[in-house]
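Take a look at this one chain, the form predicted alone, written out in structure tokens.
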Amino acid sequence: SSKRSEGARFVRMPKADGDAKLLIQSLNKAYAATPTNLKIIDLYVFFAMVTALVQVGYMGVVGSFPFNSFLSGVLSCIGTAVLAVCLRIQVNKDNKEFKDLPPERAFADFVLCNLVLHLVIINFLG
């Protein structure tokens, strides 16, 4: 039989629930510092989030009968989420990248895609 060395020792692993404490405390403080506009805009892709799923539940528990409406619906909330994501990274003043790009210019261009991205989904449901 093998002995353990007298050296080693056992380095107790911190808690699962005082990892997430800190973890979600962390994320807290860092997202206390952020803009509101960039808050904003934040919430506006949480909820567009929530319809889709709001959307697929109902069509979970309804049924699909005009597959066209739920497709739309689902796709008109995703596609104006990732463009309300573009926007957010686009006017975000830490974004080296758009650092020349006026956030007016960055919101008539989310704007004019949503306008686009709409007219197709009208143009699908027939």
Second form
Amino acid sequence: SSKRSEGARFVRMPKADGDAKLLIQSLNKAYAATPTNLKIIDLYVFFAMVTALVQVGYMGVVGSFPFNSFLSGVLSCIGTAVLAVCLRIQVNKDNKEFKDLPPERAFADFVLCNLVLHLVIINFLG
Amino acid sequence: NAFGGVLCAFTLILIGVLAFSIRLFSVIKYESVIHEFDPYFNFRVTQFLSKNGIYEFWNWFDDRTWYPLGRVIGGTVYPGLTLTAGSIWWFVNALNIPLSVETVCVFTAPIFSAIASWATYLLTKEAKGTGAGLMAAAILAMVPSYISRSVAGSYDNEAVAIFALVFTFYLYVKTLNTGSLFYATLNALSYFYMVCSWGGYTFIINLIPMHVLLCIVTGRYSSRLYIAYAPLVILGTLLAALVPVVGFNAVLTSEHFASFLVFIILHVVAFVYYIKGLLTPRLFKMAMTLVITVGLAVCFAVVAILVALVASSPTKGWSGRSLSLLDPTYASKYIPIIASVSEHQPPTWPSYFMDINVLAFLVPAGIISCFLPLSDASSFMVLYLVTAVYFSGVMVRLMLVLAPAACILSGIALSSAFDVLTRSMKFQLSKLFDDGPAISGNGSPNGSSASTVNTSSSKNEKTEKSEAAPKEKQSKKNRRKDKEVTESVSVKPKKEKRLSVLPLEASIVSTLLLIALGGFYVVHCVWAAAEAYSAPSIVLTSRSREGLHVFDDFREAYAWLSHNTDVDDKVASWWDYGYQTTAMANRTVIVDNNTWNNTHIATVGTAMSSPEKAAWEIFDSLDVKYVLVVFGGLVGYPSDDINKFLWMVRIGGGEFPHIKEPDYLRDGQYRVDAQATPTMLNCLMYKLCYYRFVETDGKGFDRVRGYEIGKKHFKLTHFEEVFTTHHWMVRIYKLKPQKNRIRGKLKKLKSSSKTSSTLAAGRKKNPWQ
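Same protein, different condition: the form predicted alone was shown, now please give the form predicted in complex with its partner chain.
Zooming out: every chain and molecule, the one shown earlier first.
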């Protein structure tokens, strides 16, 4: 901030845009470096969140009755997204805490948790 | 090692046996009977479940309470306890062991306290190791606060709920320590069991978010924290919504909002950490400034909307009971029913010493020990204790939630203390016997280690004890070469700088004193279990010159009711006795301990506070046939209806303004003697309690109040006495039916009916006028 002077103020606005562009570019570059399996998980998370948003939008249109169906639908999407993020954390090779965990075990836990989640969902769906 | 494991398992079995047996005093002193009031309701529900199966239980509409409203049992009861006992009964009977439902119900609580102490062992082991775990388990097996709610016969929600609470916390801490999604799933399932069992589950769903927030704020965020918390919120909310009692409250009430808020905060923090990992520090700083300016505005708007939504509801979305926890004066101002329950009063200072005894001194030591070193698990223990202490200060009943926390921290404290003391003793004794070169391999390292470390006198002890450590290591693994020993010794003094060693005499004396402290604790616990907390309160005893005198009046009265009245007769009494009446006498009652409808209770309270005629009208409108009152004046039983009468007035007056409390007090004092107000002397409760009381001793001396009653000779006009128990403790009256013909009142009725014919035509004239 000490580098900023009176004159630099005039170029602040376009600099912010340039900052944002630089930011997005570097984010894209860093993200492109992640391994493919993690990208697949990220895609799954994104898909789940979009489904949840679509359900919320649908509820806004037709009303929230029956409420338990709405809750179970939305929470199932958010639930699998959260569990997929947990799987990503455990499978990510950059995570030193989980380097002893075989990825098969992580995936098995993921499947088990999803099983319990969807059992509850089907019960609650009504 | 194997020997340690076997010893540990054996100790745990002994602790389980201890927990089970210390709760059996009531069965030995009295009989295998269900205690108090609430357990009778749970027992009745379990009986229904065992007779009719689970589908009938889920859909059960009970028409024998809260006449004429009824109660939806399936939707208003926490099913965990009854389902647990029901499954145990079914399983045992499937093995052809013919245990009755009552036996299973009576012994459910001791069994689950044994299992709860094992859960405490597991939880403390996660925080501080096996020694602390065993200590905490042993302490929990005996702590009087837990005994008071889980004695054999006390078949109440807390019997299984405390086990569920500790086990859920154990699974949470285990997930936090290992980061395994499997334990996270188990954690959610255990939380589900807790929601099924007790209304106190809101404590869990607020404590865990608080701890997550604490970890984030103190910079201890890790991916294990995310795995421990995020699946729990989603799965836990869904599972909680599955239980009919909770239903949509799991997402709509303020008690759960904390978990959602922390869920969002956790995701934001996780995302920030992720981006931080992707970008360089300079770019990250840029991103932060950009996001903060934009994000802050959006955040502010969202929070404002949320606050407006919540503030628009009158109780800000909290239930009455939760509000009375946060603001202890709330209940006494707005909801007299909550304030009148004796369990909801704040505890007195002596009750802390009575209920957790020696632990009150050990807990601060445990808190300090948790900070050396501070881990996620130990910070969780400290947070649990602090919140539990606050809530126990608001309501006596919540001392029960404090008990496991106090036991865990005391176990940690005692274990660390014994650690230091035994280490000192071992070291000092080895120094004492180490004068000659008897122990191998320590002669040379002695000299070299002294040279590698500072030779100041204060550090001498540390070098000596640091060689004691490698000496122990040598005895365990015999492969250390001298060089490695010297290297490890030169490294060790830096790591073990904080270990301290006490002189021999001090450690021996301290150990003995600590053991004596434990001895006092055990003696107190056994005394409390035997004398204070084993009374079934449905049977009373007293010692006299002739020996033990038993007062079995309650069961006598209920048995009379069940044998001498019709099945469909309605019985009115104060709400305390509702559960017992439906369970033992099998008659329909007007109000019972569930206290869900304040107006209905106020109606009964008004009837008890009104004169005979008005009371008869109220009871007749409710189809009541019998009225039951509890009176302790003959034998000195202090919890009778006359002592509770002011609450009836207050609750009745809360709904029906013509009942005013000052009418029943003389100069602000509540009396029933000759100085009592006419309103008091004419009300139904006074008349029903003291009818013919003067016949017992000629003077009408009330043993509980300690004076002679005011109105001694009177007749009842609208009620007739049908039964009084042996010690006059329960008195049952029947409503007199209306007279068929009314003599000499026809002219009056005709003239008054002409003037009032313009009024409501169908209004029933009371024939008693």
